[in-house]
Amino acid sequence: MTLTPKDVAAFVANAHAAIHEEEQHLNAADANVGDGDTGSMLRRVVDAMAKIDTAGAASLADAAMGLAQAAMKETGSSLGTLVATAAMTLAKAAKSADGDIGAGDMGRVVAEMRDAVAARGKAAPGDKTVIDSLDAIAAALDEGPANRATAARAAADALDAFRDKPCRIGRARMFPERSTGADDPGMLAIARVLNHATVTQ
């Protein structure tokens, strides 16, 4: 099954909707290593990109490039500019497979997101930061099934993986003592948003 700016649509919304609920409590997360705003900041960009009419959108390249779009205007933050690299990568991948992009090839796409977004952020995999996400369910999507559900394992699994570990890079390293035991919030939005995604299917 190809992946259509519907289905980019509907992710969207499942996001909107994951992190409105889930606001105040990744504000909480990110309160113990930083500026307690990351809840906040992606509701504000979230916001912004449900905004978009990604289902009309002539093409998977151009519904995700609208969401990248939207995400850079919104976010001030480093978190907001990973998740505009992570659609504009999507639309680059979307782009050179013609819109021909399938179940199939999320754990590549995703694994693009990845180094992508390492690149973009200056970090790597086990710095405890989104990019573990990412590699887990790149790794979990390769193996199949290649679903939400599957990521959301995946993502879950992550999320426990690291809880006990400090995070390497950002204003957070210089408090490991308060980062071993607790999530990453921008790790425990990945979780919860996947999460909400596959509950409400």
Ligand SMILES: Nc1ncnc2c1ncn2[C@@H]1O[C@H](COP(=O)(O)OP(=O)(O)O)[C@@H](O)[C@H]1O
Contents of the next structure:
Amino acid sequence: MTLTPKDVAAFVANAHAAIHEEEQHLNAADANVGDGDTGSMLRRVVDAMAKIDTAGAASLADAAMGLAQAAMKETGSSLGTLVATAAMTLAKAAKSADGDIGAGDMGRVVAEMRDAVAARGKAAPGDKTVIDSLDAIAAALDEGPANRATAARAAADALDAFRDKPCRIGRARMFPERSTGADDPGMLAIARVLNHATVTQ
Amino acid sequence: MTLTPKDVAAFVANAHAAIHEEEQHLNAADANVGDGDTGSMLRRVVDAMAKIDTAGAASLADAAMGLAQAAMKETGSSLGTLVATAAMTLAKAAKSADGDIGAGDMGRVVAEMRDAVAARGKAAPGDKTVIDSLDAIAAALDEGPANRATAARAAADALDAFRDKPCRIGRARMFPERSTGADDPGMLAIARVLNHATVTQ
Amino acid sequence: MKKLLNDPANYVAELLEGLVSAHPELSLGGESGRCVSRTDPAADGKVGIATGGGSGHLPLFTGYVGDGLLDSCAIGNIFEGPSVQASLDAIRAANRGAGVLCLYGNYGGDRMNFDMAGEMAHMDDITTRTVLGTDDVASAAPEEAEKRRGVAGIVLLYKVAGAAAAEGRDLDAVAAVTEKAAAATRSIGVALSPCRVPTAQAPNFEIADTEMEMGMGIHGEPGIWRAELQSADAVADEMLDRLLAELDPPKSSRVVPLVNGLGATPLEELFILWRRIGARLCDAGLKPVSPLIGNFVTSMEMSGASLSLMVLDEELESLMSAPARCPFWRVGL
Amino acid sequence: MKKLLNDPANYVAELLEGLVSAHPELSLGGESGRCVSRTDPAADGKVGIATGGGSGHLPLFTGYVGDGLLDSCAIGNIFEGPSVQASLDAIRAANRGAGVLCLYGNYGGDRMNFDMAGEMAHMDDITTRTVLGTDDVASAAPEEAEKRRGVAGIVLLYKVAGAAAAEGRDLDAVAAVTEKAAAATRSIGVALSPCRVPTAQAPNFEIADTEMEMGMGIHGEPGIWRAELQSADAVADEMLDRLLAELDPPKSSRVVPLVNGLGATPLEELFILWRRIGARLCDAGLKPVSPLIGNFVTSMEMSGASLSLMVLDEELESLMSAPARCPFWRVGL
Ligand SMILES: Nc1ncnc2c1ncn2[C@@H]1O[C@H](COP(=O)(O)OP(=O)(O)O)[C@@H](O)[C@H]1O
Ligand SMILES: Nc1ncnc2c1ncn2[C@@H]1O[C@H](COP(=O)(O)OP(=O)(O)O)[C@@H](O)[C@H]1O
Ligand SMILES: [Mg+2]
Ligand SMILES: [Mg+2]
Ligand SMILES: [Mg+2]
Ligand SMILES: [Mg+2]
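Give me the form predicted in complex with the ligand now, not the form predicted on its own.
Entire complex below, previous chain first.
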């Protein structure tokens, strides 16, 4: 089974529904040590992604690139740009595989996303950011079964595993006592979106 | 009995004591429709007047002129400048009478002060300002006996007579309903200073 | 309304020290120690332009001392007119032998003190003339226009007077064209929140968290109405409508707009106001010329804005565009 | 923290419309519609200087586009970095064939976006270099100086970079001297009260009525200590001491001081701060050159101030004093 533009569009539709439900919850998580905008920013980004015709894209690469561009136009926030970076990574992977990306490739693709996000954001695994979610998801998908439920479980596990660690990046690093014991808003967003996708699948 | 620089100095000393007692009371009266500074401004002006050597002045005119200058240097407020104007009127009267101003001249001198203050402030008798106090004092001194008690009584009577009239000058004219029934802070200041002078005489 | 200050009693003296230290082109002096004038005075024979007013309105008043603008400024305490001595110092400092125009806002204390200083200056053989800023349409009805207070429009009058004097006109001519400019200028302000005078414990007025007051003056003098905060466009419309109703400029007139911040209102919001005002002026067939958007006349940390308009004729336009330079404003230099 | 605005979602778009309407020397464009550049672009062959950042800091960032300063600016939402598209637009607009220096504050989102835009620009054969403003000593220890955020000191870097590019230096040389300027520049801020982002219901931080916070950033990022409000002189002393401890300028160095208001602090109080800072600099045997006192980098209606110092050498001094002109600042013109 090869990933199609329609699959990507379905994923975006799910994310759209999830983020609309979780917007305030994610804002509240960010307000703990950040500026309280993670939910609203992601909502704007996913709204913009949902507006373009992803299902009708000529190729998987075009579908993913369209999403990256929509994200990049909508926001200048860190996480928004990292979302765009991840989408662009998928586009690149699709291009070099000539569109032939299957479920079995997803572990590798998510690992590439993790590395691209780390390079863009100059953060590392262990810093308690979306990088750690991507890292856990990549490993779980490699082990299999390579499906959304596996990804969702890995994201949830990563959230639990990092909750009691301090954040080591950006503004939050200055308040280890406040980030320890609280969810990182970016990691939380990934977990909520994937959980929603699984539940409604 | 001719007015001497010492008499003027004694008057200033009395005013100084009176204003220090009444500062907040006068501020409160001004806060009703004005900017609430009558008491503090007069305190600063009278402090400045009390600092110079009025008793040691070479002549009555010099004594009065010194006070006028002290007031003019200290403040740019309306009432401060009117105090200076009144002092300057005394200086001019003393100069043209070659220093020979007696109690019997005071009605005329206060009437001149009233006219100078009205010319300077572009206000008229009846507007509910210090002009009305000076007007009442001038008339009472003319009737006699020409002493401080007479002046004090006239100032107190003027205050009573105008309390229930609206103020017709400056910012206060815009709120006739708020100035009616309340004392004009400038008129109140004159009444309190003269009353203090009488009591402690 | 917290303040960065030392002893409140020294607020004015200290800010003036800082001002002249940062701007060596300005000097502080006079017998009062409360007169700011040009460090390099204008040439002999130029008509002097002196102003004055209370502190707490920077860049007004003293920030407009400079080439092609003011020669001197008498400085009062916060929101209190300058003393007679300071006013006299300013007249003397401005005098280059051709007389001095005293150009300031129409407030009781200021007027008395400048009048008194003018009489004293006459004893020194200095001729003075007076033009008052009376641009605030909210402060009295049109029939009592001479009772109106002066607000931000005075900055435009400084420009006209300064340029006319720099051109070499005589005192009567400078006064006359400044009167003409005053007659062509109107302002109105809107206040959202108060300020606190350094020596006071409380704000200078009270206003609910959801309210605004249209027409309030720069010391918190009451305005025309107080109601729920409205949109920027609605505020812009009302300010503009009120000014145009009074000025009634001939179709296709050229006008100078000044959108002024009162202190705490972000520049961003002044541009949002201007966006609407500029569009509305064009819709009305008027031509905005060199719009001024910024904090020109403030009231400490008060939030709100004012709009001023000057309707130009050829003479006023040429004076408005003549080169000028002071610490807080430059034209064509 | 009441605001003069229409729909909060249109705040940035409307303020930009107003800005370019008031300042015809600035144009708004790019594929993002969020790029301000010079209406008359610089001559071919000049190194371009592009900047960018969130809105809510006017005159920063876009107000410094002009002759001898910036060529373009990418504009983000309030307190949010510019998008990649806007950053790319700014790089393209600044490019006159000699490469573009991307000069902006060290914030995560801004850096990622400019980096990504720079990679895209390379595909258009535009060479870019990056220099980051990292002047805020309160945001990280000296050992982690590269993590420090950029605040008001960036304005001084704009001046140096713009002058070096105007002189005709090449991209490497412009980047090198701007790096040198950045290494010679430090800032620290003090906050007295918060601001409110238009789309938010609440202020961006809370602080008691009697408190201040030393070292707070321009988005309300936490500082070094929070305590009872102190006197202006005590605040000035602490800010200056912290900067001098880091910069450790050689005796009799010449320094450019920038006393910056964060929005709602009256100019009067900036001059009161400067009075002390200027005196202290002289006591320390240093020579302040052309002090800048005013609102150069704001945080909407936040109250407070910042102090920046740049230690000059001959090269920096000549670049700082070269002529320059933009809507909100002029040097020697
Ligand atoms: N440099 C980075 N590297 C990896 N992830 C990051 C980085 N910066 C931010 N994030 C992620 O983004 C989330 C914050 O997103 P958001 O609130 O939108 O950003 P902003 O800080 O611009 O307001 C964090 O919880 C973290 O997971
Ligand atoms: N134009 C005027 N003519 C006569 N008296 C005046 C005039 N203006 C003010 N006063 C007097 O001064 C008093 C107000 O004084 P004060 O509060 O010091 O002045 P300001 O209005 O400058 O704050 C008034 O109560 C009134 O008696
Ligand atoms: Mg955030
Ligand atoms: Mg953010
Ligand atoms: Mg008063
Ligand atoms: Mg007063």
